[in-house]
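Presented below, as C-alpha cells, is a lone chain in the form predicted alone.
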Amino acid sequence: MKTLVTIDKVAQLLKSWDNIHILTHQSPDGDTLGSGYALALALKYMGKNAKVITCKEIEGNFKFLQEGAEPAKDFSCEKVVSVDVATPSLLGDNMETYENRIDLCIDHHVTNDIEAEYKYVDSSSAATGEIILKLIDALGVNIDKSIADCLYTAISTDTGCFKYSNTTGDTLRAAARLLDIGCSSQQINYTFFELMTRKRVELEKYIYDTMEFYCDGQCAVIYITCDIVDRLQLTDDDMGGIEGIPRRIEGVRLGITIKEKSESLCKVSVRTNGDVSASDFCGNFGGGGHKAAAGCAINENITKVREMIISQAKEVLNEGKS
C-alpha cells in the first residue's frame, strides 16, 4: 500500500536507507538526470552506496552530470528511488527489473501513477529539481557547485530557460539560490539553449519543410522518422527540445512531435501554450504530463498513430463543429 509523505519524511527514509538505486525515466532529459545525480551526490556526501540508472550509456551533452556522483564501490541494491518518472512504462528496458521495486517515488506530475511504498509528488513545482533542492537542505547536505550544476540543468531545461507557462516565483529563487552558489549557468545555458550541431541544423531544415497544418492552422505536427535519423545520422542530443518547435509558430494552440521508434510503436509529444490541456491530450492515449507538456507511446505504426492523433486534433480544437 502507498503511502504519500512529507519532504521531511523522504529525508527521514533516506537517512536510515543505505545502498539505493536511482531511477531516471527512458529518452531521459536534463530533469530526470539531474535530479537524479544531484541525489546521488548528496547521499555520497552522507557516506551512503547510491547509483543513478539509466536506460543506456549517458553520452553527449549531459555526461557531465555524472562527474563525482559514480559509486565508490559495487554494492547490492537495497533500495529503489524514482526520480521524474510518471507512470512505469517510461522506465523502458529497466521496467521488468524495477517496476515493482520501488521503494519511494519523487515527482512533479499530476497524472505520476507509479505504484511505490512512499509517494511524494509535488506537481506545484516546475521540475523535480526543485523537490530536490529542498530535499538536500532537509537532509542537511551542503550543496556545492557539482550538486548546483546539477540542479541547474534539471530546473532551467524543464521550464525552457524559464520561459514555460510552469516557472514560478519559487522557481525563479531556487536558480538563483544555485547561481549564488557558483553554478555554471552560463555554459548550462548555451549547450542546452544555443549550441546546435550540424546534423541538428538539417534536421530542423526538414522539419520545417515537412510541418503540416490543421484546424486552420491552430494544430503544427512534426514527424521524426526512423529513416530520417539513420540518414542523419542523429543523436538524442541533436534532437534534443524539437518539441517545442511547433508551438512557436504564430497560431499554433496545440503542437504534437511524432517519433518512429519502430515499426509499431510511435513516442508522441505535446506541447500547448496552456489554454489546451496536453496532459489530457495524452491521457486519450494512456499517457499524461503537465497542462503544457505531456507525453505518450502507441503501438501502431507511424501512418496509424498519425491518424490517430490528427483526428484527437480536431476533435479538442472543435474542427468542423455545426
Second form
2 protein chains.
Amino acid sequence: MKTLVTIDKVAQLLKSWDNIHILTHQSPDGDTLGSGYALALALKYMGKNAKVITCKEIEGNFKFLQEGAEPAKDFSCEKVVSVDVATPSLLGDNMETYENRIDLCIDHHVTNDIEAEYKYVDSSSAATGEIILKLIDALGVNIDKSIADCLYTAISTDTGCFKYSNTTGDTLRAAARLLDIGCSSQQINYTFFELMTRKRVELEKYIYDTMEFYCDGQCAVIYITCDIVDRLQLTDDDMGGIEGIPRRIEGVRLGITIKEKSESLCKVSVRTNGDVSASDFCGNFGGGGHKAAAGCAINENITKVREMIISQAKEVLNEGKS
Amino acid sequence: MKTLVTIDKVAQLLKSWDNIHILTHQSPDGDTLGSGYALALALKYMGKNAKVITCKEIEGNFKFLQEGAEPAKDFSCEKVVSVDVATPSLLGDNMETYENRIDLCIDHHVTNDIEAEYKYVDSSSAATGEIILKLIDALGVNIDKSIADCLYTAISTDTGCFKYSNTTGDTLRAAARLLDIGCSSQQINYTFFELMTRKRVELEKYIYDTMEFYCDGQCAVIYITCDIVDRLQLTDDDMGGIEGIPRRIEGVRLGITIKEKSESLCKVSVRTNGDVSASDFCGNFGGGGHKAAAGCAINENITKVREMIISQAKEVLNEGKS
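For comparison with the form predicted alone, would you give the structure of this protein in the form predicted in complex with another copy of the chain?
Starting with the chain above, the whole complex follows.
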C-alpha cells in the first residue's frame, strides 16, 4: 500500500526510525548521490545509523560526496529509503535485495512506480535535492558545508547549472541558501560544467564528425560505441553530459544519444525541445523519465537499435504532417 | 569630480532628470545591453525620455532586448548615464561625443576609470544587471516581464548561467525574482547557453584542431583568424562564449583567445582559473577587466600578437618557479 505523505510526516517517520539504508539509482548522477549523501549526513548528525547503497563503488568526480557520510559502525538495516529512483529496475543489481522492502520513497520524477509504504513525490522540484533540503529543514538539522556541497551538486547537476526548463525561482533560492552557507559551488561548477579532459575534447570532435540528422534536421543522433570508448579510454566522467549535445544543435527538437554497452545492449538517452515528450518516446521502449529528458535500455545490437530509434523518431516528428 | 553615491541617491538623481542617453560598451554583451534596455524601460515607464546608445545596430540574439524600449519621440540629450562601461575607450565610436559629458556611471568592474559627476560602482555584483535591479526597485518602478527579460539576460550571460565564480547567493536570489515574474529564462538560456548553430559546430571542431598548449599545458591558446570567420561565414552569435573554451581544458590556468580583426589589429580575451589574474595579464597590453576574465586590443598582426602573448604567458606562469 502506498501512502502519499507530507514533508513533515516524512521528517516524523525518519525521526522515529534508525538503521537506515538509502537507495540510489544505477548509473548514478549528481542528484541521486547528492541527495543520498546529504540525507545520510543529516541522519548521522541526528545520531542515527544510515548508509547510502550504490550499485557499484563511486569513483571519479562524484567521489567527494561520500566524505564524512560513512556510517560510524556496521549495522543491520531496519528501514529502507529510496531517493531519486523512479522505478524498481533502476535499482540495478540491488533490485532483488530491496525491491519489496522500501519503506519510504522520495522522488521528483513525474512517473514513479516504486512500491513503498510511504511516498513523497514532488515533480515540481527540479531535483530530488530540492526536496531533501526541505526535509533536512523539517528534521531540524543544521545544514553545514558538507550537506550543502551534496545538495548543491544534486540541484546544479539536475538543472544543467540552472539552465534547463525545470529550474524555478524556488530552485534558485535553494541554491542561493547553499551558496550563503559556503558550499564549494565554484569547484563543483568547474568540475561538472566547465572542465574538459583532453579525452573529452577528442570525444567531442568524434561526436561532431559522426552526428546524424533526420527529419529535416529536427532529429540529431549521436553514437558512443564500445570501440570509441576503448580507443579513447573514456571514463564516465569524460562522457558526463554528452546526452545534452544533440538537442543543442539549431533546429533539433529530438536529440538522441545511443550508447553501445555490449553486442546485445544499448542505452538510449533522449533530450527534447518544445513539445516533444522524451518520456513518451522512451516509454515505447520500456523506459521513462521527464518530458524533456528520459532514457531507456534496449537489448539489441547497435545497428538494430539505431533502426528502431530512427523509425520511432520519424513517426513522432512526422505526426500530424500528412 | 567624481562622487561615489548610494543606490538611493542614484534613484533620486534619475527621478530629477529627463531626456537621458544610456551608453553601453562596444562589442556589446548581454550585461551592458540588458542593463541599458532595462533602465531605459524603467525610465520610460516613469514618463521620461530615454534612449540606449550603442556603437552599431544590434542584430542577432540580443535584438529582442530592444523591444518596447525605443523612446516614444525624438529628444535632445540632457543627461548621460553609462552602464557596464569600465573605461572611456570602451565607448568605441561614441567616445568622442560622450567621453567628457557622462553624468552618472553605473558599473560592476573592479577597475573603473570613467570620469563622471556621479559614480555607482559595486564590484561585488556579478553583473551590472544586479545593480540595475536594485536601482529599479529604488525608483519604485514595477518590474514587468520585459524588464525581467533584460535583467535576466544581463545577469545570466555575465555569470555563464550562474556557473562562474562571480555568482553569489544574491545573484541567484535576483534571478529567482526574475523567474517568479515570468521572464523567458528558458528561451534565454537556450539561446545563449545551449543553442549551437551548425557553423558553431564547425568552429568548435576547428578550435579543437588548432588549439595550442604551453607551459606544461597550463596555458591554452585558440585563434580565430579572419580566414576562418570568412570561410565559415561566422556571425558574432556563432562565436558567442568561445573565449571560455581554453580555460575549460584540464590543467589550464590561463586560457587565451586571439581574434584577428585585421592585418594590424587583434583582440585578446583572457580567462583564468585559480590565482592567475586575467586583468593583470591584460593590463600589460593596455586592457583590463576582472580577475578571472579580461581583455585587450593589440595593434599588431596575429603572428606578432601570438609571440607577445605567449611570451607574457610564460613569464606569468613560470613566476616563482626558479
